[in-house]
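Heads up, the chain below is alone and in the form predicted on its own; it's given as structure tokens.
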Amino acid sequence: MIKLAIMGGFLGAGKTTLILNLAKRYRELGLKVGIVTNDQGSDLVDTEFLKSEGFSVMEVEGGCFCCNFDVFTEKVDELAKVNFPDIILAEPVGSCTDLIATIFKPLINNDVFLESYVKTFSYSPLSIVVDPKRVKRVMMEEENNLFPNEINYLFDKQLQEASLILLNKIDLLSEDDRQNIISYLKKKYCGTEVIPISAKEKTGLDYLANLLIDEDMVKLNTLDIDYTVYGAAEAYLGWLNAACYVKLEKAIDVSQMMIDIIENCQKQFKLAKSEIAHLKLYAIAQEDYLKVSLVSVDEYPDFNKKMEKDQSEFNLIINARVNAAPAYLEKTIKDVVSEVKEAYHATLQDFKVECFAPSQPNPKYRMK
């Protein structure tokens, strides 16, 4: 029996880092792992990052799992048939919710599938990863929150339907802050287990890894959700994916160049009072790579990995999810990249950009 673990949560919560380190832990235990990533567009940083770590990764593009349900089941089916994993870790789009009604119930109700679908899955409890600073800003300190009410509504709904709330990044919290946030979440989402973890530092991952393998999904209550508000929340976010090949006159510290791009973007979005949900840069040079992320206009960039050597050529992927109109988001990213390119005397080849606001969510199945 293959275990399918769906791990949701808002943009920037640390889902990919968690999935990576869980996958590494399962590999250490002798278990085979498959991973399914998800994005509203293409050229997803997380897919390339996870592949670079040697894992079998499938990607569902152009919308969330629920709106691309057939593609999602095809990818899961392919992983199951080709790779024979013990567990598949699936990461839905960070602006997605209502997963019980649109994913779990259709998965469990086998008659909705094609004959070819592998019906040998069991399902781990729905895990929702949450950034503690986002909890404080959105829920506990509302005056410090730059997101509109619709996005706050989406954030709350994600937590409402969780079987497990994974309070991530506890390594960045004081003991008092940690206990206050845990107490708040337990009181607000009564009956839901709150598990403090640090995906980056691997704190709490052994307990979680065992739980996802050993426990089955039992909470199957359909979420009470207003799809008009949910759709408005997704539409508020500008969604940008860009990719290019960068050539320089001499080898440089690519990490510093990426910091320059991120900090310039951060400055512009802060001036415009456009909150960053997630900004990710991924650079790949031969057998080396880096990944750096930013999750707020008020935070510091965080490297998952830096390049070990200076480089003169590399591929660059940029993913930005910002509370801004797509036209403004695209112009800002292009202007910043152009400024940094000139500062480093770089040339960009095959620079392509897609930028949009997600359309109204329209799941194929929604089972009450």
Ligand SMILES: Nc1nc2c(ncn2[C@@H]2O[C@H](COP(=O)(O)OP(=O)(O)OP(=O)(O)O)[C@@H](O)[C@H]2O)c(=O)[nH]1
The other form holds:
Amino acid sequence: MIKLAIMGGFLGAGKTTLILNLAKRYRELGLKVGIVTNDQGSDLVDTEFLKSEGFSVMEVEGGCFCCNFDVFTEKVDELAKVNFPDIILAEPVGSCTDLIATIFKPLINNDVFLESYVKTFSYSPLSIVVDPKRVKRVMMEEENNLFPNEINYLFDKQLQEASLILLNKIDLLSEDDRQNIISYLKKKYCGTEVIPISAKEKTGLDYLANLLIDEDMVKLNTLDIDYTVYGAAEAYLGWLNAACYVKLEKAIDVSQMMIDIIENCQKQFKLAKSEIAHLKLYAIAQEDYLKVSLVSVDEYPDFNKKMEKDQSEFNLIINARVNAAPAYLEKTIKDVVSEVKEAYHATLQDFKVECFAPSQPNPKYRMK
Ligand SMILES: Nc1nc2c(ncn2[C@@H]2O[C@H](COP(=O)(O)OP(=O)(O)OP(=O)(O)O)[C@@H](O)[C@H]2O)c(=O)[nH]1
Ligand SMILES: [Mg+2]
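To complete the pair, please output the form predicted in complex with the named molecule; the form predicted on its own was given just before.
Once more the chain from above appears, this time first in line as the rest of the complex follows.
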């Protein structure tokens, strides 16, 4: 029997970092792992990053799992057929919710999977990863919260349907802060188990890894959600995916160039009072790669990995999810990239950009 674990949660909460470190843990234990990533667009940093760590990864692109349910089950099935994993870790888009009604119930109740491995799956409790700083900004203090109410609503709905709330990034919290946030979440979400973890430093991951294998999804209550507000929340987020090939006159420390791109974007969005939900850059040169993220206009860029050596050419992928109109987002990123390119005397080849606001969520199934 294959276990399917869905690891949801808002943009930048740490889902991919968690999936990577859980997958490494399972590998150490001798278990086989498959991973499914998901996005509204193509050219995904997460997919490239997880593949470069040596895992089997399938991607559902161009919309969330619930709106692309058949593609989702096809990919899960393919993973199952190719390497019969013990567990599949799936990361839905960070702006997605209502997963019980649109993913779990159709998977569990649907009998269209007669020829498919999916019918033999069992399901881990729905885990929702949450960034404590976002909880504070959006819910507890409402300070520096640049998001509109609709996005706050979506954030709350994601937590409401959780079976497990994974309070991530506890390495950044004082003991007091940690206790306050845990008590707040337990009270607000009526006893839902809150597990403090640091996906980055692997704190709490052994407990979680066992729980996802041993326990089953039992809380199957369809979320009470207003799709008009949910759709409006998604529409507030500008979504940009870009890719290009960068050539320089001489080899440089690529990290510095990436920081320049991130910090220039941060300055522009801060001025425009647009919150960055997640801006991530992935650069790859032969075997060497780098990944860096920014999860708020008020934070600092954070590297998951830096290049081992200076490089003079590399592929660059930029994924930005920002509370800004797509036209403004696209112009800002293009202007910043162009300025940084000039400053480094670089040339860009095959620069392609897609930028949009996600359309109204329209799940294939929604089971009450
Ligand atoms: N300090 C700290 N940073 C973390 C932790 N987990 C994730 N991060 C950082 O948070 C940022 C976002 O992490 P991701 O794993 O890419 O977040 P995500 O939820 O997959 O984001 P989306 O795919 O955009 O929805 C990265 O810079 C990570 O290094 C953690 O436990 N502690
Ligand atoms: Mg991710």
